[in-house]
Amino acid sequence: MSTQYPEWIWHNGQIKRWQDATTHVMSHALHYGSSVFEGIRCYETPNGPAIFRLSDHNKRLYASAKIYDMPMPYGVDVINAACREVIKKNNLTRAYLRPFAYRGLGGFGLSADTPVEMSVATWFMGPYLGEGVLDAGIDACVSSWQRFAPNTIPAGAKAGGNYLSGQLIAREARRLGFGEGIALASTGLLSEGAGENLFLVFDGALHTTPVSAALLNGITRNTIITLAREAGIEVVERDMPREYLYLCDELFMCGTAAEITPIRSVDGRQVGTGQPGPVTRHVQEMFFGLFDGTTPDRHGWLEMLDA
């Protein structure tokens, strides 16, 4: 099945046609995974299209680059503006954004000096894990692959090479017929999904794994923690063993792409009633309410496309 690509992309300071945004096959990032990126969504709202937490996402992009010692050729304000520009150029109002920085063609060694190039792509994206999953939920499995130990690769950076781990987890899950995979940390305790953070519900409280569990501190994760606490829902960040996936009342995963996706079973074992539960539904309502106006945007998270 062919993919319909957008017409325009921002690349190294310019809007170009999609097919003209090229790089050399000997670019450092292509061989060594030396890239950092973000995934951001633009939603339609009653006041017009708004990019959700644009500044926070791109702040993390530059933090990831700092961790990997990548000097960025443009300031964050330029990338924020590029995100808006490329959405408008493609005449989109509901979109996914991919700001991206990578080591280009230079020397051939691991520590070689290379130029850092940047791009911002955008396209329409529906539910990441499939149509209908936000309502019905998915069946997940615990992967045979573990997350990397914290003193090996920095999980706090959203870097291209880090996602080789997620590819192994996700592809194994699909091969076995599951909607997504869940990884354990090197400690044997819960970490996160292939590309999503986890929330378990016990007695009406949200429990989520800590950033020390080899996971990316997701912006959607932070949004849920903030909204839940403001709504009087207890949130506990703690280490949890694998079996808690089978014992919790409700379970969901979250991320910019996955948004808030309920999990109805793990390893063939039903979670709770086997349906998205009341706490999960409440969290979904608060989150998506930011975009239809039913949840007040008290934190300035909605950054208008035409700002």
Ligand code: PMP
Contents of the next structure:
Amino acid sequence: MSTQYPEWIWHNGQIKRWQDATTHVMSHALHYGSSVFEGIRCYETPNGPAIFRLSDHNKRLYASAKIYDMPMPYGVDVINAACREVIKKNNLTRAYLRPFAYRGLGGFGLSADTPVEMSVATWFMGPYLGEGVLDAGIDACVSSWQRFAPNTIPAGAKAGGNYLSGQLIAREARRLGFGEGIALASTGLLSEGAGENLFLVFDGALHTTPVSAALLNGITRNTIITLAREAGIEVVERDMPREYLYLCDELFMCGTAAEITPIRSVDGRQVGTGQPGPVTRHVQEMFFGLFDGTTPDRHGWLEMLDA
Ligand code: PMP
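Now show me the form predicted in complex with this ligand; what you just gave was the form predicted on its own.
Following is the full complex, with the preceding chain placed first.
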């Protein structure tokens, strides 16, 4: 995000000025990573701005909180409404939303029943991995950092602490001159990108790594699986070894922020033709078609800003 902050933010039940949404330096989450959050996009559509799968994202927020035994001070309906309210208050239409719950101040120690506070921020966000990458693709590398094992930290929670792993992977990749890093699971098999799920294409079929491979069960991943199957494209969820990244016909990563970003090389090896391939293009068309009206919204995923 640029240093040009939006004016308004929702914090603990109130709309406040951005600079007034503060917390104490002794907040539990700052020390121990005890926060959960979501990333959601609002798109312009022919019928007005729509928040993409708002309810599903906030359901996942509450699922993440349940895993960490965090009592949420507001119901999910309050947070859904806050998401709409803060976008409107900032006069945004194309926006990224960040609902967030964190253990704040009160009590010391790891198991303290520190009260949970909540905020919802929003700002304009273009393509996460850089201008032009949705067409040109990125060069990726396999990280020297593995994902955490499933019996250590639950990858299925979107918790602040998980993103220490993501930071190691993403920062190493950028330092080495790559657009993004891809991690292996503790099994040595493919997991996901620093903040994105993976799809490989073999013979016209989509292959994606399973939720057991230390990844976040992405809502974009689920959207792609659903749209692809409806379009008659075969989708396989399975474990895959690292070298499949080099051998597949096409490769892309996906996520709310990264949307659908083609990958043109991994570890210096060209993927397919080195250009986004036909299946990747088809998936992009179906996905972005949800927002220009060319893909019917059969599942009620577009939750209108002015509902
Ligand atoms: N994996 C990780 C680690 C992520 O942070 C994200 C982004 N939230 C994803 C996958 C993609 O998830 P989604 O499509 O729900 O944004």
